[in-house]
Amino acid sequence: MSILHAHTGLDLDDTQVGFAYRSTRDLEVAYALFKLLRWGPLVRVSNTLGGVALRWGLPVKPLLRATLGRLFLGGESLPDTLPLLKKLHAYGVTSMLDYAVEASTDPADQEKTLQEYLHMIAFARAHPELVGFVAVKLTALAHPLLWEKIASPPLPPSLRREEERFREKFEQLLAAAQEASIPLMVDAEESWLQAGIDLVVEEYMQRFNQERVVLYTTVQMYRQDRLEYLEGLLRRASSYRLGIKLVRGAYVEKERKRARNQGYADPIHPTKAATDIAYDAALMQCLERLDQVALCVASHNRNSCMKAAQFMILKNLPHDHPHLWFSQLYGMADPLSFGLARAGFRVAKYVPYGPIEKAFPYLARRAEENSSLSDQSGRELAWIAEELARRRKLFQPG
């Protein structure tokens, strides 16, 4: 037992909890996949076939819905996440919805998009005890140049059409989540395209977040420069509420090889023990400010998750309080999720959904992210293990 769980009687490691919504034969299945996965070769190889297949019409389809498809996506269209949107409610859980689809650059893909974000609103509209929010990626949205030249005007004649269908886009986006009381989150990007992104969304949380939040930016506590960035954020938001989500990252590799290649600073953080200790820094400045301050402590990280809770408690705060809200990924770190749940904390599973070939650059992400002897792919093996062995110590005969 940890010193915070002493502290707080609060305890995130309970398999039997974490796992009570899954069976016996779903684990066994996660916990050979995540054995797998830990074959860093096998997923770089594997994730570089898959993506060749799927360009070329192979039939792999029915192999990746078998594998990282069951381990990580909640389903392939929006109704097929119903049964385990209402199994995660059962035990105290909401989601929070997102359509797996990456960047685009052609008009007719950002409109399906938009098409589908409208459609997600709608659908949390009809199920509010399920659904506590909608992600949305702008860089589906609009085209990723847009993003990286937006903050350094003026703009070319093209983007600032593009620009213009935007902010149409956005809008339309906005007033529909705002009439149905079900908030936005839009996704953080590379650093390159990060800057436009907290403009345009800073602008709109400005004009949207007057009575209650309907919108959060997500700010990334791998890069050197977010805490910075999170203490003029909190400043310059004197007449409207935040909504902020804070992460700690998911481009790592990217980032410091793009950096490599054009000769300027890496963004990220040196080490990872940098990294956690700029995100507590950051989740003690939002969680002191919770009058003003609508806080996803979206992590997979044991530690930070116990401080928030710890907070709370300290501070004789409600555990379901408006503003705070935990959130970890479908298919991990569930002994977190269900444990602060069952706590009485505020949870949004982040539940991806999509077509399989739209979704696959989401899915190759995170076998990426547990192809490393990490403590959170380590973490995961250990929790499906003890509640493995948990479940057949209890149905041994005598």
Ligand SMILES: Cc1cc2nc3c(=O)[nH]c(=O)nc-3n(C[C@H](O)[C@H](O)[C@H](O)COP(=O)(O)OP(=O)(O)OC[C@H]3O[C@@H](n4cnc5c(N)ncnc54)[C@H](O)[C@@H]3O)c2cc1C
Second form
Amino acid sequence: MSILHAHTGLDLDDTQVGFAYRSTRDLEVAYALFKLLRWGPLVRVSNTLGGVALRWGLPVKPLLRATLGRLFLGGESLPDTLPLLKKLHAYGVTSMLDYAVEASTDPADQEKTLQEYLHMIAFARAHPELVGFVAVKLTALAHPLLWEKIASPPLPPSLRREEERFREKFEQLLAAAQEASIPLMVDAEESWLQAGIDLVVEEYMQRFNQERVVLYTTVQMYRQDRLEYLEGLLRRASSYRLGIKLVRGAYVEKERKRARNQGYADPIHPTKAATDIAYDAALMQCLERLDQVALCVASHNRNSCMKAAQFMILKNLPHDHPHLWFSQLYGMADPLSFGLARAGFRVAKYVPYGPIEKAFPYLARRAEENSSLSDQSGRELAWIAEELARRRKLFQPG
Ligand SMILES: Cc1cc2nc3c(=O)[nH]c(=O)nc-3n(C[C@H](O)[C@H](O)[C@H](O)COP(=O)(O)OP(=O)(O)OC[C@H]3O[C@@H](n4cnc5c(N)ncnc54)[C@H](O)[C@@H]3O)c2cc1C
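For comparison with the form predicted on its own, produce the structure of the form predicted together with the named molecule.
Next comes the full complex, and the chain you just saw is listed first.
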């Protein structure tokens, strides 16, 4: 037991705590799946074939449900997620609900997504102990072109109408969130869409985050310009409270490829180490200002989570400070989530749900993230293997 653990109860490597909510059978299945995912070429081929098979209506849904769905999806509808949310709550972890469907340019789909977001807020209001946040994607509510163009006016008339329609939807959502006391977390997207999203979210944070934080923006620290952006955001927010979800960023390859193809400078840090340094610097900037900033540390990185927790301990700040949250995706980094919760920190597991065929792109991204290209599957496998070995030893005779 480390000195830190002995004094604070903080242990982010305790797999017994991390996996207490999962059965041995569940862990065995997860182990086999993470092992399969490490085989990068298989993941890439399956992701392509899976997408095609779903489009052609081939019967692949049961297979998807039994594999990636089981591992990373909280359910296929909102009520479906209840047993999981209750289980998380029993171990001191709340949830951030995410309707895991991709952006659509069809206004009818956008309207459906708005209605689903409103249902999520009503559901959260009915179960305040189970749901801490609702995640929203602005590209699911308006055409991507709006996000590309809105930061450089004047807009052509068709996009002006799109902007009006978007604002109506978003204000309806914000009013419902405010009324229900359920904060909305806006996801961050590709850099060419994010400039528009940043502009709009900052404007609405200023309007809605006066007394409490109703709206959170997301800042992706893999971008080279984000420390400067964060400093500006902090400077400009003197008259309201900022809500910031801090992530590293999900689109490294896509960003680099577009920059290469279109001949502009790569916006992403050149190395993982540089991203890590920027993330931890941003973390400290926010932690130093917890009176003004509500921070969500959305990361599976043990060092970053440990740094944030240690900051609170060293500064003698309450672990359950209302302005500090940790969040990890459902199906990943459980020892961090439950270790932090055990030590009294506020944790919201990011729980995606949605019809399996619509959630497929989300599942494919998780599969890629856990393929041989990343350290993540190695980490998950090591944790699960340790817990399975611990349980086997426990039940060995003699
Ligand atoms: C609750 C939650 C919400 C999220 N929401 C969003 C969101 O709204 N938008 C979004 O974009 N992402 C989001 N993500 C994903 C996130 O951005 C990361 O992709 C993921 O969490 C992995 O990063 P990590 O901090 O967990 O740690 P690690 O696993 O330590 O870091 C991996 C990350 O480091 C960066 N990286 C890896 N290799 C390199 C390299 N060669 N050069 C530069 N950087 C590199 C990438 O960002 C990569 O994702 C979310 C994650 C969580 C847990």
